[in-house]
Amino acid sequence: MLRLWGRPSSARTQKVLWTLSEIGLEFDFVLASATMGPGGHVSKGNHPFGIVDSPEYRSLNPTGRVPTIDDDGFVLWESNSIVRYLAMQHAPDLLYGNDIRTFASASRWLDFENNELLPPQHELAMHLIRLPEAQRDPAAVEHARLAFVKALAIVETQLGRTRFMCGERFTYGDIGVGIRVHRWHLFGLDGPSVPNVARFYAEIQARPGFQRWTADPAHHLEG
């Protein structure tokens, strides 16, 4: 059985969890983190889940981060690589239509999420939720909000052309963007009207993988 190390409140881990759910692949989920634990973020004095600093884990993933998978002896880390691997290994028809151009397009949007949507949203999470109130910076929040809005406009334009990020069918390229759109919605910050994103968001909310691993606000607002 595939084993996954990670935590439910990690968007990077959520990408893998949602992908596994879309495929219907059984797995063993091991809670692991240097920054989060049952009580929340370590910046507030909480104890982390741990494991990631152990020699055993570092032999699997030298970065000491999550997620990591072990699929029948094949160990892989870095969330986007894991999602691509799972799609290719277990569900090429389901997650990209077994088409190399669709695969490349989905890969692009997965990287866009990681490079353009994740950094400002991480800053928002830190300064809105995770840091002690005395360490939160309103200027950092505004800077991150504007950066996210700028990137979200690119998603809005794409979704004005296609039903999903890569065309008329759901692919693994929708997973990362879907998580970021959901987290943005939960933060409740001011932003421009994005009707195409709203339509996309309403559609992905119905997917069982989203409902199981992404929908719960506690997975995004945990501090």
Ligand SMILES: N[C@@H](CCC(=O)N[C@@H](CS)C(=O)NCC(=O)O)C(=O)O
Given for the second form:
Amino acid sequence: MLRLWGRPSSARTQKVLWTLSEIGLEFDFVLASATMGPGGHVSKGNHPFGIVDSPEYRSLNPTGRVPTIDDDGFVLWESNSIVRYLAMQHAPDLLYGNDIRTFASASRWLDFENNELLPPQHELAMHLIRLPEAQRDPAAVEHARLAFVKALAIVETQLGRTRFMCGERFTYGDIGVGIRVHRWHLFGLDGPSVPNVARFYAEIQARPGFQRWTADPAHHLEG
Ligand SMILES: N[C@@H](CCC(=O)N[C@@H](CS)C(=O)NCC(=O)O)C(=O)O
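Switch from the form predicted on its own, shown above, to the form predicted together with the named molecule and output its structure.
Entire complex below, previous chain first.
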């Protein structure tokens, strides 16, 4: 059976969890992290899930980060590569219409999520939630908020042209953006009106994969 190492509060792990759920693959989920544990972030004195510092895990993933998968002996890390692999190996029709250009378009939006939406949102998570209050910086929050809003405008424009990020049907390119839109909504910060994003957000919230692994606010707001 496929095995996944990660943690539920990791948006990168959630990309893999949501993908697995869309496909309907059964898997073992091994809780692993150096920075988060059952009680929250280690900066608040909590014990981490661990595993990632063990020689066994490092032999699978030398970065010591999550997520990692083992699919019947094929080991892979880097969340976006895992999502692409799962789509190609297990569900090309479902996740990109078995079409190379749709695959490439979805791959682009996954990279955009990683490069443009993730960095400011990571800053927001640290300075709004994860760091001890004395270390939180309102200027860092404002800087990250503006950077996120700028990237979100690009998503808004795309969703004004197409129902989903890559056209009229759901693809794996919607997963990364979908998680960031959800987390942004939960943060409750000021931002411009984005009606196309709102329509998209309502659509993805109806998907069982979103509901199972991404919806729970605790996976975004606790740390
Ligand atoms: N580029 C890597 C980054 C992996 C990464 O930074 N993962 C975070 C969780 S989102 C992590 O391992 N944090 C430390 C930990 O939880 O031990 C990927 O996309 O998989």
